[in-house]
Amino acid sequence: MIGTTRKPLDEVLQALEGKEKIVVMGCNGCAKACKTGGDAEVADMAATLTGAGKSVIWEVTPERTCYIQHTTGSLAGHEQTISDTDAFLVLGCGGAAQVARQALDEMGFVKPVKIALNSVGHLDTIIAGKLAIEQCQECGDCVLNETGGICPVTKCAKSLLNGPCGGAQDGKCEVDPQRDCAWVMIYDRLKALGEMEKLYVYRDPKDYSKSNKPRTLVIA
């Protein structure tokens, strides 16, 4: 999922300066899981904006706002409300906000779309509803088959591909002593799997052209 955190309220209000009639749009996908943009958070933001003197004229939470068909479907039938609003405030990732803007454009509405959250990476849930951690940087050149299913690009603070830096102390990363050294983890995993020979294979530098932005995927 895409991890999100709340922007400071003063930053949100600054983005909405001069805008009085607001639509608050959430996301019942990733933002809901992060407790930053589900129905409850949308209602909370609406109440906060009302207290700040704004007029919230609609609260809407598509199933997954980054799916344009969900967003367009949520907007359909509310053309008058959309016409009346001064701005949309999206409680979702940057992709969700841009899809909301695209959906509005396709419906013929040129409306400001502001965002209330910061996107902090592609996170995987470790403890449901409590903790999520980034496990993959979507580099387009995956090495998990060679590293025991542990990603050194993400787990290692230096993204080293061919073993540890030598700065680890007691199995902990020198950059963050609270973090396990990725290569100690990989070593222990490969040892348990009986695949220690993989530690002797040199890995060429990654082809970072595969992570050039923006990327597209044709789904046949």
The other form holds:
Amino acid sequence: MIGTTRKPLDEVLQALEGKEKIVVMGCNGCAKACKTGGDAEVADMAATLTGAGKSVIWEVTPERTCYIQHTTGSLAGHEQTISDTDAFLVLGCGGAAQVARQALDEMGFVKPVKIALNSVGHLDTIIAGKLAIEQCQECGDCVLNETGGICPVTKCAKSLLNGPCGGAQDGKCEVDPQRDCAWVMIYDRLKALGEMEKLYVYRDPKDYSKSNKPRTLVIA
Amino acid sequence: MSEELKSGSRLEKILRSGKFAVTGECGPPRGADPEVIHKKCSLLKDKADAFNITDNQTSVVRMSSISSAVIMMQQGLEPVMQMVCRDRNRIAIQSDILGGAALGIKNMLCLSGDHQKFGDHPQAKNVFDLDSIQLINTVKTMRDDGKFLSGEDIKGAPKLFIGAAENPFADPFEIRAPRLGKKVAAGVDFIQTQCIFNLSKFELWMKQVVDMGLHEKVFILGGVTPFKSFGMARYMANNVPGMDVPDELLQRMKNTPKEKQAEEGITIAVETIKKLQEIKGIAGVHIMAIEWEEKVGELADKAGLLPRPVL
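So the form predicted on its own is up there; where is the form predicted in complex with its partner chain?
Let us now look at the entire complex, which starts with that chain.
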């Protein structure tokens, strides 16, 4: 999922300065899982904005706001409300806010779309409802088959392909002693799998052209 | 070891002739005043064969390694230009290698680089387009094949003696010698090790290195850092990642009266150098007297390493 955290309220109110009638739009996908933009958080934000003197004229939470058909489907039939609003406030990732903007454009509305969250990465939930960590940065050239299923590009602080560096101590990363060293994990895993020879193979520099941004995926 | 010179640097000549080499270190200033380097050079001259010029070490902004190396050469000393992968992508790295070589730099040390978290600009974006082993291979490819990483020809290949660092004490210990093997396969000519305080563990590592025959393919310089004080020893033991300082050394420093601790630190370093000289496969020492350049000469002298051979 795409991890999100709340922006400070001051920053949100500053973004909405001069806007009175607000539509609060959440996302029942990743932001719901992060407890930052599901129905409950949309309701909380609406109450907060009302308390700050705004008029929240509609609360809406598409199934996945980054899928344009869900967002457009949620907006359809609410043209009058959309027309009346001064701004949308999206409780979703940066993609959700941009898809919302595009959906509005395609419906012929020019409305400010503001965002109430910061996107903090492609994260995997490892304790349901509690903790998610970053394990993949979508480099476009996956090395997991060679590294025991543990990604050094993401989980090593220096993205070393020929690790470990000389800084691991007691299996922890020198950059964050709370975090396991990716290459020590790779070592343990390859050893357990009987694939230690993979540790001694020289790995060429990565082809980062595969992660040049922005990328496009033609699905069909 | 091959006697064919790859770079013609003084350090390379010393090592290939079988003499025990000595390298030192010189940290560039946090400003644009070359006088700081001049002063350090006057303290270091003739005390070692070559001197590492650090590259924004601990991620704190300093004068660039290349320019400091050139200033050092103007003072008649031979630099080892350090280069880290933290701040440059492969385009900038290859460009700086060409530039350094064109300016007369003949030794280079390939490092991943300290993470920016430890420095004065923790907000900086890091690069790490290459890692240290890939950097070694890059310099080797440029020097020996006359080619860029892209495979295109270089007009005028950079002739550099290729160095790298290795920490025998980091986890997991079992793979430290094989990892040196990876650096050797990538094309490294000489290695400077992490500061050695735990000699018995170091000997264990060197035994693995010798058993693998790596000492016949790469010159290994043992890293030596004199303690200035008990406080410094304790700091290195507790706060510097990958550092292995045995308790007995800490106790020895602690039990020394404060005013005698610097002297004791030098004594320990001299003892370490003498022991290193007896270990099979050790080709020299790398003295890292951190912001204590005035003591390099005394240390080298007491260890019987002076005068340095004249070539």
